[in-house]
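The chain that follows stands alone, in the form predicted alone, written as structure tokens.
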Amino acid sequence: MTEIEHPRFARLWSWAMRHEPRDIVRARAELLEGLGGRVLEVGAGTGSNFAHYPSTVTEVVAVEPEAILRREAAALADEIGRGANASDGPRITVHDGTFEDLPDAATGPFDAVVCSLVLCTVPDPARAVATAFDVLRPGGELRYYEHVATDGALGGLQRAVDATFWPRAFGGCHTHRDTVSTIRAAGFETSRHRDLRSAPRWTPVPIAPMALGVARRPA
């Protein structure tokens, strides 16, 4: 595996994950609600989703390429595995890897693939989503919670920051990506989707427009 190192961003992200607003925590819970079986989560970060997986999930193969974040995620997975309710939850393992270079543990088929604030950072979103499609069983689900492009003045701001400092400052994040169209173009059928914002509408924050949804690989 080619390890990705963004130490400054990783420390900032680690702090942010420990201070997530309630609306983002609720969105994570909604993202994972009703999941079952074997799940692949790519771009797991510090493991912010781990506590939200329902007991119907039997295994989570979590993949994270950034070394600092991966160590935090692995420590959290170990803590959950040793907890009093460990027998009621999924087995979680954390591995180095990316959509472009998945580890052996990420061999499909999976019942679901989870993408949470990660498709904004991958070098090739279309390839990443195609990989998710390939490792899913027929009828399996892609669960996504992602920054997405918008139009108007905020869309112009997104394009401007993407072309200048934003990707370098925030671990490769691109704010102006039409992620939902990319998912549909890969052959997925959207079964649930809603647009939301992580900040007040009047705040010109490039990452405020978000998409939360479920897309299904046709059976």
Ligand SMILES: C[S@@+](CC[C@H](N)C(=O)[O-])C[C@H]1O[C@@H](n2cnc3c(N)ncnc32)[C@H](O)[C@@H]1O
Given for the second form:
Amino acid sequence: MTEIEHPRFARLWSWAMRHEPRDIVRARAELLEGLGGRVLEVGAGTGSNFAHYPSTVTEVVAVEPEAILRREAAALADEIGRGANASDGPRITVHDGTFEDLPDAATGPFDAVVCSLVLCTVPDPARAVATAFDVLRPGGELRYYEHVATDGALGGLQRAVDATFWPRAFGGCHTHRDTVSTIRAAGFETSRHRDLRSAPRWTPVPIAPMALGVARRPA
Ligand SMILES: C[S@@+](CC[C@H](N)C(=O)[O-])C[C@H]1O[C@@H](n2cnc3c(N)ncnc32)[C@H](O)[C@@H]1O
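For the form predicted in complex with this ligand instead of the form predicted alone, what are the coordinates?
Following is the full complex, with the preceding chain placed first.
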């Protein structure tokens, strides 16, 4: 497996996840609403989505390449598995791997693939989305919650930070990716889509423009 080591980013992300703003927590719940069956979550981080999976999901195969984040996600999956409501929720397992090098546990078909804040980070988003397409059953869903590119002055700022310090400072994150077009170009049909912002419109925050939605692999 391609071990990804970003210890500084991992510690920062772990801290951020313990102080996540309420609107992002709500977006995670919306991301996973209505899911069922067998789900693959790639780049699961510390497992911030785990608590939001509905009880109609039977299994979550979570893949995380960064060792520190993976340990936290595995500990959380364990805790949820031992909790009082464990029998109502999905079985969650956490594995080493990347979109480019998925573990055997991530063999499809899956009913859904979940990508949250990860297509901004993978080295080749088109390849990652094509992989998601391949492991989904026909009619299966790609659920996405991602930073996306915008235009105007903020778009210019996104391009500037991507070309300089941002990816190095934030574990490979790129702010100016047209992720929804990449998803459609892979053959997905977007059946639900919402543009949202993680910061007020007037603030020059490169990660403010976000997209949340459902894209379906045609049946
Ligand atoms: C910004 S974090 C988001 C974590 C989590 N999805 C969330 O919503 O909190 C980006 C994650 O993508 C992971 N990642 C980086 N490169 C990856 C790759 N090539 N394939 C899959 N995941 C990757 C990182 O280790 C990190 O956990």
